[in-house]
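Coming up is one lone chain in structure tokens, specifically the form predicted on its own.
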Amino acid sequence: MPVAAQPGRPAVALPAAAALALARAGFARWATYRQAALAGMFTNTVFGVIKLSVLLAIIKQTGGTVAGYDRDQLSTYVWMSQALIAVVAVFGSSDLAQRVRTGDIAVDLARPLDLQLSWLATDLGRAAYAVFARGVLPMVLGGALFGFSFPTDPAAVALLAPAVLLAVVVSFACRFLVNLAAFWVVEIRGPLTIYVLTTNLLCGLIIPVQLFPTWLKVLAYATPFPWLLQAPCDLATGQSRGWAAAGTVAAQLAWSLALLALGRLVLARATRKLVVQGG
């Protein structure tokens, strides 16, 4: 059934209390899946060992460094990237698309809260849980087994936490846009699969972006994907220091604002005349 948008309705901000409540709800929701968290943590650790073993074999053949990484820096990159997989949700999500498909999105749009900011607050709560449930232990185990290189540059140390936070925001903004495709197509598994494959290749999950051939590196940095994993890993491994570290976080912030703004434009177009799928 068609649900006409309300012309002239002012944009509704998200009060701090509501944002905090939604973040807590997101944290609590994911905290109920303890067995899934343990399984994911085990999987991340196993694949971290495999990935690092391959990279260490490469570094052995090149005489001790590869693309500016030494052994401990490669270990840091691998375990940092593995820890952030669930935090930034590099494998995507379709929760919003499912609500569009079932028609529940009409209820969401009728609430006196900003839709995009509400979902962002909930996603930040999810990410906070993933830091503890999926991120800390693999890094501790990996560092104990293979070594770890702690950042020493003051700027990199100070900006590491903001870089992780902005990585989550960039990821959310990308996933939000992919999910909005459900307003025009009934099934988004195709767009979501393309998004996941592209993200996994270009974000630095498989190998550091610095190891890409020049043309692919240029292509990667023309997209928002390296700012999901590669950017915080660069701060942790010492690849970005001083003003370069500040530039990395500034680029993440720019991508965050641009993608969130694009998401608002697409959402506004989608809600001009919403067709609720499924009744």
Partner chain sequence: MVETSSRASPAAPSVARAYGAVIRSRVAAQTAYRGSFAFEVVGQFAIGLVDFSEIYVVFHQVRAFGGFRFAEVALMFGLATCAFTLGDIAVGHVERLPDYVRSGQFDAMLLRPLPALGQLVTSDFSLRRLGRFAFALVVLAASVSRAHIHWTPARVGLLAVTPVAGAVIFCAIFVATATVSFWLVEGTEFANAFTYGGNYLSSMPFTIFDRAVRSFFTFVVPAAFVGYLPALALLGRDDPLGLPSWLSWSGPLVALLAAAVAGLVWRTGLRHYVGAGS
Second form
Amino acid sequence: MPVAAQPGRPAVALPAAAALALARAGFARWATYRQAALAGMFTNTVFGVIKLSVLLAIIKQTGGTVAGYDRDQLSTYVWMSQALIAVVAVFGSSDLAQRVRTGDIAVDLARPLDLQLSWLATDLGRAAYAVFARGVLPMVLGGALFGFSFPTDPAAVALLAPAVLLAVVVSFACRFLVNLAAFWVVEIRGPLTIYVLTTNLLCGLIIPVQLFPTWLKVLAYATPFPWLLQAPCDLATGQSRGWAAAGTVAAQLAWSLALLALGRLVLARATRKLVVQGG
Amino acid sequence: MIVDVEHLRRDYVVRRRAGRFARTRHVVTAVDDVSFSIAPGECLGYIGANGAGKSTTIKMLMGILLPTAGRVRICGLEPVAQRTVLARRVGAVFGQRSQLWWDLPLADSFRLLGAIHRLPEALWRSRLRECADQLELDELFPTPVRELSLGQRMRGEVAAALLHSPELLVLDEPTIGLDLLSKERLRGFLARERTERGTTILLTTHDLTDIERLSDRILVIDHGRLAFDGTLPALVSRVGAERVLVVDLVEPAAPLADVPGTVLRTVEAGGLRQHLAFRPEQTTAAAVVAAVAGRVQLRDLAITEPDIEDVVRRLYLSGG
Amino acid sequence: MVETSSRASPAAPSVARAYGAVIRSRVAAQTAYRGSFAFEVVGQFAIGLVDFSEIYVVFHQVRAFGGFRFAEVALMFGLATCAFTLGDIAVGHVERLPDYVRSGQFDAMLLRPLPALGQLVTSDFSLRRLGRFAFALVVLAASVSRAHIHWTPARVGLLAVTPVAGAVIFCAIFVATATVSFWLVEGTEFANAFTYGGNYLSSMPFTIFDRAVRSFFTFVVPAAFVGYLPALALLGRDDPLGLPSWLSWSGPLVALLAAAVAGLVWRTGLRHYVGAGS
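Having seen the form predicted on its own, I'd like the form predicted together with the partner chain now, please.
Okay, now the whole complex, with that chain kicking things off.
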């Protein structure tokens, strides 16, 4: 398969206009699935009710708080995390792997744009749509019905939006790496399943990481996963404020850069393999 | 009658977006007051432009779509109410919808269909042998369906539709996308199936050659209404459709302007290639060829048939 | 299927054999690549583990959850997950109905002489999910031995019947909610609230839920009859919320009822599909 990309070629930058256009395309592509967004919101709300019931049953036993969360903070945690499920794509994605399998990736590599950054731009567009279509309603509805605690700390308030954005970037960088596996194995369902399982457990989707036994908490923070969901939720619930909030976002940024860099490294090897072996 | 259709109508409700939230509701009549019947052993060609109502009619005949009004009987059965009973007496090939299991070897699909149709082992075996011999399937048996070429898969689809020896075979665009050789093979097989077993065939197509080779009668549907019911020559003469003889000459010649029964359409390559149009009801292709050959030395010739869309359009213009 | 065809002769194989042949071919197709199949089975086992970790974390924080001890909640989890995985293996793929409709595969099923639902159900069997079933069995076995159950013949019978009855209940939920996609083409996620949501909720003690949630998932979507209520009967406890104790024993009956309702919903959906066109 002829590919324009050469091993070790200098990375092509992504102009801002192109990034915006790609993000818009990502937004528009998902905006056609309105019914699905509505159905997804309904399902997220049902799961939120079950999750919250579990957490409230815990604080009933422990005298009103658990691991520093009170009732309203738990509710905030649950609805914030349910709202973010689609935004940070907790259940993974495999479109890149699909393009690798079909060989369409050669087309992408031949474009005069940076592959990783263009996919990131598209993914940010997708996430922006998910905030509106799948995030807002469960949060408003759940908060109204079950209580909500607004963050009062100015740093936390100011950093909430950047934290969500960086959560999407960390998630993207992880999924990009998993998808690159498609260059070496035919079927990525295996790696994807493992990724989704580990993330779901360690990002705080099933239960907040702060409630974990120490050994599991340590294990979780050795991975990038808590920065997907736990981190923005920490800001929203007021668990992390002031300098701690800044530290949270700094850690997200560090993980983003490290994982993106790793992704570039692996991509370079993958392209070399593609060029040398002809796919 | 194998197929009996009386005053068949089908409406669809279509909602279109009008503005941000509003939706308007339209009723579109896809098939309107269509009546026809097919006798045992007949082969009927069912033609019309895209969206004219062909597929809607066929879905109603097969029992997967309920008519809005009218009456359908296939082999004396009511399709929707008696769908699974009917399915044992009818075979269907839809160009776009496969009856085969894409991830299994072709042979396995036939084994499964045998089981699904509950064919006794001996009957299944002999029938499969017949189909496999005539459609040359043996070499394809071990190949997974997803790896077959379109032509190969279509042969498989036809065998799958005929495995239970149906009384009626319904083919929706069976030759679409096939190369010339595959088309010809398939037509040959269908013609034999009809003469040897008396299978009734209903066929929709965009290819007039399918009709010429297989059908004795055609129905034309246009905008949901039956526009014509008769033979192909009758249709062609009614709309005045022309056939065109294209001749390639050994040496350039003067324009062949006065061959009886023809009109000279175009002259190319300084007289080396000439197009002569004629109407089938006025003269025959053989007479035209003979007349031309009497004047100039022919190297090659071809006859182009009227395009189906064109015939239908003319039929519509001539007042249906 | 009630049918007498002119062609059905005594030598003709039965409907059961027709389905049997389809199922065998599906199983063969999945297990063809042994390596990746084994990998997926292990992955499914791990899914069970991750699900269970929630209960583990909960009991790291508290000693009683909704009024029940660890072994007792594990019993509910074991019963519910056994039932769900069995139901999922049998009919879980019906949630792909919208894909089948879009690709025309569903029409192809309608052209064959077997009922459409039967063909849809037998079109796939996700055997890899046996991995998750295996995990559920381990949890069930461990919890049964530690929950201090006072064994009577009736309880032994109930323990044997409950996973199967629960599986039938989940099959009914899968079929009834998948039918929704005849009306809403993108409705798959809506169904998830009742199928996967039902699984999640049925592995918890119902005492932790709000009254409205409890009633809905007992009397409308009968998820309570899968884990919580039979666990009460096995433990010999009355419902702390006052449901009569005979209800705890009626899972099998509810399963039959649910199956009948799902069948009716399916028939209505199919009639709509044939009536509306696609």
